[in-house]
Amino acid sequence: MRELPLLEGTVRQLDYWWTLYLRTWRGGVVSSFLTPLFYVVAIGVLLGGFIEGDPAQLNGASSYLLFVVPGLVASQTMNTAIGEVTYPVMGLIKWHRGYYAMLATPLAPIHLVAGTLMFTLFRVASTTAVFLLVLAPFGLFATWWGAVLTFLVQLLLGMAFATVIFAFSARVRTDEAYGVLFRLVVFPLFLFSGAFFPIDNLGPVLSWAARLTPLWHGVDLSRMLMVNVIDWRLALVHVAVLTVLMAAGWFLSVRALTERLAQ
């Protein structure tokens, strides 16, 4: 059977995800709007009202609301991306074995990886767009181009997480591994990657450990762009780290799924 080119195979595989999405999108519409709004109001506005907004202590942000919102945006990006490549991927491999059925067509594992990641990119883009639209009335963007670049950063951040976690999902044998992933990786990243407080508050050792996490790179870069206090050299480092992570994750994902489906 002739193997399809990457682009054609990816488009064909996207038909599965698009059909599934058309049947289930209504379940997430309300939460897509309300969840970011509740986060912003509860943490940024209400809790932020008790915190003094010193730009020197808040990475250039003039208020705690402006400080915390980029962290919330980046954290939602991480959670959305990881959510699309954990249980759904395991289901296609282990439970209803959809990937095996797709291999009976001209599709190859690389098409399955690409199609899943492209759908994940769509989900990240749509949820981020909604989040940023919810933020618009709060006047949190210093410039219009900062808002656009913040959106693009979320796409890069989402793919950095999605590719790596896809490779993880293609390797694990039971969903118990996700309990470890969420408790020992995702939740600590959410709390200690600079989303809610400056990482310098963690002390010299833990602050440097936080700087090694991909979420910190996404949070810090998003914050720079939103408040328009940009260290361009550090911004390039952020982009480079996330790009390298995404490229490595892509390679590992294709390899892991190819080996898993060959068993």
Given for the second form:
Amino acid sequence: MRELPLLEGTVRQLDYWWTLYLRTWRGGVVSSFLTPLFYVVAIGVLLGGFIEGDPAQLNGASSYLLFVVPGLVASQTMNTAIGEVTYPVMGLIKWHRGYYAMLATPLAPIHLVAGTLMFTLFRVASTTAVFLLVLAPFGLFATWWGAVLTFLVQLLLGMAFATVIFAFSARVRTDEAYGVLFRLVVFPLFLFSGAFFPIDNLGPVLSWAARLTPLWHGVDLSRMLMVNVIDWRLALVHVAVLTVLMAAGWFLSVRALTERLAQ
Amino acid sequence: MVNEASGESVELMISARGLTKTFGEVEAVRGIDVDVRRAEAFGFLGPNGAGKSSTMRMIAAVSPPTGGTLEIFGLDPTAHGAGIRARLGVCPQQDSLDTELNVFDNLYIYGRYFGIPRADVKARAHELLEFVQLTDKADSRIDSLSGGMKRRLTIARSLINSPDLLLLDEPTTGLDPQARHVVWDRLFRLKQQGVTLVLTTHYMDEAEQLCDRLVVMDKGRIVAEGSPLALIAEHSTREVAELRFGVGEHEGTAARVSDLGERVEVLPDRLLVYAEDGEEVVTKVHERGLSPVATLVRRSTLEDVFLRLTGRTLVD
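The structure above corresponds to the form predicted on its own; please provide the structure of the form predicted in complex with its partner chain.
Time for the whole complex; same chain goes first.
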């Protein structure tokens, strides 16, 4: 039985995360806003100008810019979410030991996981909102509700990554593990999950491997919604996969942090 | 609980029976019995690795006991952790201040974790900054504070919820002598206000300054319990004569002075002769034709108690 309700314990951390955000948001502006914009301009507009693809080959997108932008949106979601649950979480556990200070209050590990994820959700929501607003003048949204659903999909995708990687952060002992994570997991996902080219180009075996990655589900779902060529059955599969991942990640995160902080 | 001698009811803040804590193969705490009463200043004295911090983490309701029983405010910490922690103040050994936040926000944010309303916690934070003499540092960054200031801020933070019981793990370790005295002064004031203090320390002077009662821990067990004065009276003599001879001469010289006191301890750099009158020991040593390089007569301390009980010094 939990004495302090999950919501109450999470709400008590709002002041902390908000104060932290006010003190640190400037540093994140470049990476969360300008970087994706640079990608859109460089790869979508300038490089994409050389690419003439049949919409049938581009998952229904009528130009390479339209094809690549949903991939960039989803990739930014992944990067933002992972960014919030790697080094900051290791800091809270190991460097400045903020979680230990919080644990000396009525808060329990489950509240700490929820608070960190709540902030991650806020970061994903705010960076995605800004990104989508910046994209609006490019005329990239087929429908307004497609844009809204794309936004909601980013929240789900962000949480799927955040919960799983939080569990990883609560288990690893040194930040060297993140070097491996970024080089061997995040960067390959970014390049090969269908953001820049249709995964069918990878050949039959590798394209199936790509279908197993969480980012592909996010990219494909975002693209369907943005270009308004929607396979609803497949969309449902995407949502289901990401939801299961998020639920499993939450369970693993709470368990991992509880065990870690009890040591 | 009723005190049988006086018939008065005594409120127990902490009560432990046969308390153990095991980490894998390592037995950090091996069955200890402890009672701490309201408004008492209670100490766990012992060297590093004695099991003090593990005991404190169990009392802080963050680390579940492996065996035995433990009650804080009469409640079981495994079942009522949040309720217990709401009434505790914890000052950890390692500073866990948030370096991203300024001094005031460290207090404010912490108070919010307890669910204290915003206006109340702000007022309380200002009061506490005043109490630990950091009011003019309210807007400073944590990195700009000295070690002593950080410790005082951590103490202020642990008081944000006006706790019934304050736990301090090695409150002055790593501080310079002047900073230690400032911290002691603040803790002494809290004690006078009636706050129950429980602290761990491996400094005997700290234990003597602050504790009404203490237990000496060694290798996960309690080896002695009582007030500092009672422990000294029970386990040591009134005075100690410290005799320093040339390198390597201590072992051989010990036999020649052993009859001058109740007992003699041989340390690598000196001999300790325990006696009621230390000056008399020194005089007799010289009469026997021995010429120590240096001598010192002092009163017995808890360090001597510890040496007597464990055969080891506290700080090694």
